[in-house]
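The chain below stands alone and is given as structure tokens, in the form predicted on its own.
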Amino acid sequence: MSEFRYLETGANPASFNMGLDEAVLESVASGAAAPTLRLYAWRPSAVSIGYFQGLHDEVDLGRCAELGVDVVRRLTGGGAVFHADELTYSLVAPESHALARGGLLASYRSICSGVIAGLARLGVAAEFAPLNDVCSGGKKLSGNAQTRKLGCVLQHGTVLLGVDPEAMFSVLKVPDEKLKGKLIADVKARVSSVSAVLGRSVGYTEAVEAFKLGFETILGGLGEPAEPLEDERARALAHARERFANGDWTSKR
């Protein structure tokens, strides 16, 4: 039996997604749950900002409200991310686990090997690009972020199934509106998607199966698909309500 529990929780609001990541972290830290891989998506689309970012510097809140786009502050650092046509994973394990050893760069490399294996299952050749990206043909397909709390590592990351820079910059702020066209062109030059690389549409359902199998190869197997513990779901909803959907938390910087 694999030491890793496997959850696939489908598409949920941003506050619940971040709440469940934290609840799983707490469960693994307390020993109530095995190390866990979770695959999920976002509905509605969302912007997540890094723990240390300034909300009003990064996000056009008025435009997000108009478009029905969620806004959430992550527990992890890094930059603002627009979550739309993608698969997201989160992996939680004790810091003593082999995947978490050797420092930040080594752990990013180890865990991102699951992303690379998942992409390979879809027919996409990719490589790790330090510090925390996965690229194919020199273009970014996956960005990843990590935090260490309660004696555990939590790493989550996105895999772009499609990318729409115009939609992204309609909700993310730019330093100068006159630069928006250049920024969009820059993203198109630096960032791609699974669908673009393969020349066909790849949806969430197909991606889930590929990434389950991909991570399985680096984790030495996965348990049968499971549901979050009842207590985890309750804590996820509480974290969502009290923190991730709370304006004080979101606008703390």
Second form
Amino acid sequence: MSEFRYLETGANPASFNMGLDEAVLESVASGAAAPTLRLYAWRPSAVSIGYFQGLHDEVDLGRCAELGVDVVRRLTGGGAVFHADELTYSLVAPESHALARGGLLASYRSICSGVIAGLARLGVAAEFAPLNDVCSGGKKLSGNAQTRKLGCVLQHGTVLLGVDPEAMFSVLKVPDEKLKGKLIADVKARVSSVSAVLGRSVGYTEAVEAFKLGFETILGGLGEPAEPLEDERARALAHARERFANGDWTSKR
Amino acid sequence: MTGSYIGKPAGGKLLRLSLEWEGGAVVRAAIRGDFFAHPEEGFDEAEAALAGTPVARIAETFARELSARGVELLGLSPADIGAAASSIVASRAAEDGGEGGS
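Next block: the form predicted together with the partner chain, after the form predicted on its own:
What follows is the whole complex; the chain from before opens it.
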């Protein structure tokens, strides 16, 4: 199995984060870079919505503006995510790679095994929950989204280090305001976080180490920490500007 | 006529369908939700190609248009779109005392 490139890019604005995932996809597709695992976070906090979601269905834009929360539409499908206290990963590999084979569901399961291995390093026992979640004790700790472009698979996902349903529903829309209390109670019942499971606060830096080692075991090797290629960073900024921070893209549905 | 549907098909993801139709044919169908499909652009095109198709045949048209573009779905099926469209038309027909829908 070829060695994966390892990037840890810290916390960045939403449009840059999504722009860099796309730029990495292009680099792996062209052969300019090896298959890549990237770990990152979001500053400011952000809401990302799935490619097929309606912006105005999902996001309270006024509240996001008041709170300084970024809003971005992803390249991938899936649901709306409030990115605050979490670790995010993205993995890009050619579609011929073992992690991408066997159909979509099998591929989700394969790549999510890296998330499960990372959680195990932190002392959290977790399992894959189809279609695209990772759960511990029946509660969701991680949501994942995959697409395929340019002959490559891109899967990115979040690992909740802490969770605050009230903050989440202050920026995400609910179908009926009267049901907000119930929805918050539902999320508390269905969603947990690494810190809640372990009964201690787990921050980004600790999680990065654990997930680097966890993914390394399923990838069969991980290169030394690297920086994005110069050209990759430039393309990430261009994608951020032209697509991910562009209102036409954000409101396309 | 216009109508919309929000629901979670069995085994699927949340689906929102906004439908505009006239004389039994689709004028515009907007499909939103937290499902997955790739290539995404192929899905966009298949969705746009629903214009003009009879509402009653929306599922098979959508299946054909997706297949022609090699689109793979997860958490959504063409049958879900057919069921959602039928539900929109039926509820509009009920509101209109049986006159609506075609």
